[in-house]
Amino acid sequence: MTTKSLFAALLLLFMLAACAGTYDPTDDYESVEPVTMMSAPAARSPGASSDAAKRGRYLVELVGCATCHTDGALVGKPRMDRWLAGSQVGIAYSNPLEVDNPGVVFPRNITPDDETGLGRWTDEEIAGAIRTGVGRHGVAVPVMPWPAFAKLSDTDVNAIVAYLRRLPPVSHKVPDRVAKGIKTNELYVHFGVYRSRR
């Protein structure tokens, strides 16, 4: 072996033992397996089966509102029973890897209550969300998918309105929005992938 070999050798061996040492930030999340495709239950208000409301159904199940928005299904624990009712596990929206304690949002629910829901909104408003990621107090949504919903025709995005228009209310608050650096206690998810241990 040469000399310098011998020095390239000790110097990895040199970094490794530094290394084992470190504080490596995954500590601190564990991995999860979220429920990204489930089946849309049909509307079952008034009107449920305008095709409008068929073609919305279709599209809620295609793009995966339910993922975010039906609680547990972000952890791979969807309950129905909360279908489209907002989530309690939130979503981190700065990198946790770089702030102590990353902002967070909990999405909302989507269904038709007057209360905790999309009740008291247009559906223009609803529209508008949809396509922009902006809500109906005009604060934006960090990690709604909204580029990918922006060029949706108007006949698809009034089909997802009058779907979840139809279906049944479910009084459901989440919590609010934590803004980043400050602590949470609730769970969040890290794109989809760790759940906080916290």
Given for the second form:
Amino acid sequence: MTTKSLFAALLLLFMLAACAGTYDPTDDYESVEPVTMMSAPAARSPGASSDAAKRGRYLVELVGCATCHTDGALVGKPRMDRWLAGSQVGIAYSNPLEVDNPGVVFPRNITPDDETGLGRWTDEEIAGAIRTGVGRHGVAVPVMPWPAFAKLSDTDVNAIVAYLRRLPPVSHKVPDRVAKGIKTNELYVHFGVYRSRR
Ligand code: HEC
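Coords for the form predicted in complex with heme C (HEC), given the form predicted alone:
Whole complex next, starting from this chain.
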């Protein structure tokens, strides 16, 4: 190919690209099972029909605890058989574009399972973790929206605890927190604000 014909071919390509219309960033993506609202199943253990547990269910559904705390809810399809039993997919809490290995936290199992959930926690400990982030695993990273939940009234937080207590216990251990700078092979999503570099 002569230099002249190469130039003509490049020019043609350039013109075609220019005619292709405006760039739509979603063109290169396909949707992966969009997650919609999940309704909270009724608690099943004794006392589940108590007014507190009913209100707790209503609040858990309203606030969307399950969108983080249920496997498959962050990505894929919610595992309703593991409702509120923690997520294998973590959430990164620093910007992965800036930090190669961001810290990752895993929404924990909040069903009353003794070994992997909140079975051995007192009501006060659970209510404390929801409103102040402080529980048996230290201070929860504020990916868990406890700074917002700090405003829950005593009645409401106790209602949430009453509902959680009456869920069927599910044995499911989620991965441990991964500190910033440590590499993880676990899946994670990240919340971040991005600005185009171009
Ligand atoms: C945006 C995601 C998200 C939402 C919404 C959310 N959480 Fe969490 N939660 C987390 C993460 C992540 C952790 C673990 C944080 C850590 O390890 O530092 C956590 C931790 C907890 C813990 C501490 C458990 C333990 O074993 O240490 C409790 C209790 C809890 N959440 C209850 C709730 C309840 C109840 C709701 C709804 C009222 C809720 N969470 C909503 C993400 C979330």
